[in-house]
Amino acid sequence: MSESLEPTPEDHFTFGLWTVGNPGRDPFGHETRSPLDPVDTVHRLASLGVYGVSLHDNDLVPWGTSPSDREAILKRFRQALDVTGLKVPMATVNLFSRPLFKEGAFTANDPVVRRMAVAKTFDAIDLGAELGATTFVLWGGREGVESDAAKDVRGALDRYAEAVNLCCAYVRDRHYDLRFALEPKPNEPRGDILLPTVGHALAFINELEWPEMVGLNPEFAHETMSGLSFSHAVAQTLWHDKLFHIDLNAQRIGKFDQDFRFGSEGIRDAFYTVMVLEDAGWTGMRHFDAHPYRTEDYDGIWDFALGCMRTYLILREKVHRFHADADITRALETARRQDINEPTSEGGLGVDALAALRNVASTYSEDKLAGTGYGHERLDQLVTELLLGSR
């Protein structure tokens, strides 16, 4: 390897308090680890070369905390940030754990529940802004149904849009330097979640009052759960200029939301995801929304965190090798990868251009084109050899 695998803050790696702090609980078993102190987490992440830490509101300030205790918690946390230099680039809100939100939060049928959800989000926005966050993620884990008869989905989308608009209005009123990132997911904990994929969320944004304030936070596991390509989802989000944040982890198709260490499953899609981000020159956070295995003790938590970052750095180096490999370059020429950038209609969309396109198309030989090989087998094998360390 020609590049260092030691993470540095310049790599823009971030973790959530809830990620390394996951206690190992699952639906069938109790916690296997004690809770982590957020201040200790900040110090330990800083020692690993992490850039920043993200948080849900109640990851840092427990539900029901008094105003005076809230200030004491924030003072201690800010001191840790100041000492270590860690940033808080992203904050979010927990609208899924409390029994109050069992039927939904922004899209609950009961308007009282909806108002409480929006008010809780306002408080979380204040917290994020106080800590310097410039991105606020909205994941609608309870915005969905098990019984379709119980929910008017079109009405629910009206209320969802209203809630996001209210959050945007709140940020504008407070003059916060903050924008929102919707996080799609197809299912779990609800049987069907609204805005299940990147495509659904992109379409939803177009109907908002201030669409320029709202983008996406795509997650590797969430797109993979549906059997979709995460790297394609990221590429399309970039194409729309809506990649405001990203969650990196690992997932096997068809399984529950696993949130594995980045690259531990789906290494090829992880490689192409890193390629999309690096080739685009994307300057955002590489955020790891993953959890250590339930089997791990305290030391295993930090093995997990370092593993996420090292895998990204290894794959980034593989991307550089991909572009520098002479055999791969020739295979890309055979595949005519760069030709995708040539316009189909050289003259644009006018009447003359349309006629010219039809005329030139009539000169081509279908049999010759049908007999052309593009060398995808060789190219794909070269990528396999690159990832397996044979190149």
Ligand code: GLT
The other form holds:
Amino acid sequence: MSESLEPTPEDHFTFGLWTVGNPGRDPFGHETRSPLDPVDTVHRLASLGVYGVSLHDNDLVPWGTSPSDREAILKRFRQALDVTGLKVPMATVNLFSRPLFKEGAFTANDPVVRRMAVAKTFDAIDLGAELGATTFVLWGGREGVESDAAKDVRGALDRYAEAVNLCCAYVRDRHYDLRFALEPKPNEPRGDILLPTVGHALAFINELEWPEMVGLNPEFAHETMSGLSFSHAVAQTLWHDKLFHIDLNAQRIGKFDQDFRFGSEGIRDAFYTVMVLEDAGWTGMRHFDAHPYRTEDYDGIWDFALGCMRTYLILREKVHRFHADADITRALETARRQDINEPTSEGGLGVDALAALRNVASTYSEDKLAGTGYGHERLDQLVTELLLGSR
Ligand code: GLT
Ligand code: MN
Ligand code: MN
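After the form predicted on its own, can we look at the form predicted in complex with the ligand?
And the full complex, kicking off with our chain again.
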């Protein structure tokens, strides 16, 4: 079995304008690349087989642009979309770059800053809706603190929920076909960021006014920064029916937010992530929120973009091989993987079922169970060999 490694729009690969457009600045060094023209980016991505682009408001319309200039920018961008057929499935808002948001945006202590943040988000929602986006990501990069004394976290969560509710109310009022996807991150740029993990964000959604309008945009790098399993985070997000979007990239535990090319680190986690998405038949966007190394020139940008997609396609093929491999299938039987789908209580939750469960459990032999192996060593080695290309 050999599948094509050439990306096509059916694969649903998308890139943020800010990803390929990352100029290579870091906390210690200046830009190493010139800004890209979003129109050129659209053409280049389309030629690589990409499905769509995502954007922050200010990736396309710089802060402070006049209404007439905004229209001109949009017209030119829309023309590029029309010519190439590229879509804008997701839009977002930049609430982290401007100095005014240094103490927070939706959760700034100053209500004036909060109102500006919410109003800026309304404008970004309008922009996204105009471009046809159906998902709006909210990454609260500045919602956090270095000095814990300065922030009442419970109060900040009240204001965070209020801001998300206001955004939902705005979408409802405008009748936009748009859902929100919260993006958790543990730290960077703040010392600690609110809603630091997928679990925190899932719990937060339950407290909102319209929870059905809000899901998640989990990012590989962000869960990995916390030392958590990204594929488990994605699986649980799917289980809650909250996987509205996903940010794929690469990250090593314990390092700064690296945002590397998908699969360049943590290839096993990347494999299991692809497996979770593909086995679930998830139809959403495979969005790469990564950036080229600072060492790269213009050509390197497109090597980076193609690399993200090729690695996804290679891993998708590996997932298919995993399911077709007779040795792996036998090892999965030994691991009893399928048996997780058998309910623990055969009779449900009624009183009789509880008694029956206790009754049947009393007939089982602990010694037999304790002495049974599950063959994980063999299974795991088979996966290693699959990934290394020797089967
Ligand atoms: C920023 C951040 C990403 C978010 C983007 C969306 S902005 O690049 O590092 O993880 O997804 O706001
Ligand atoms: Mn990141
Ligand atoms: Mn991201």
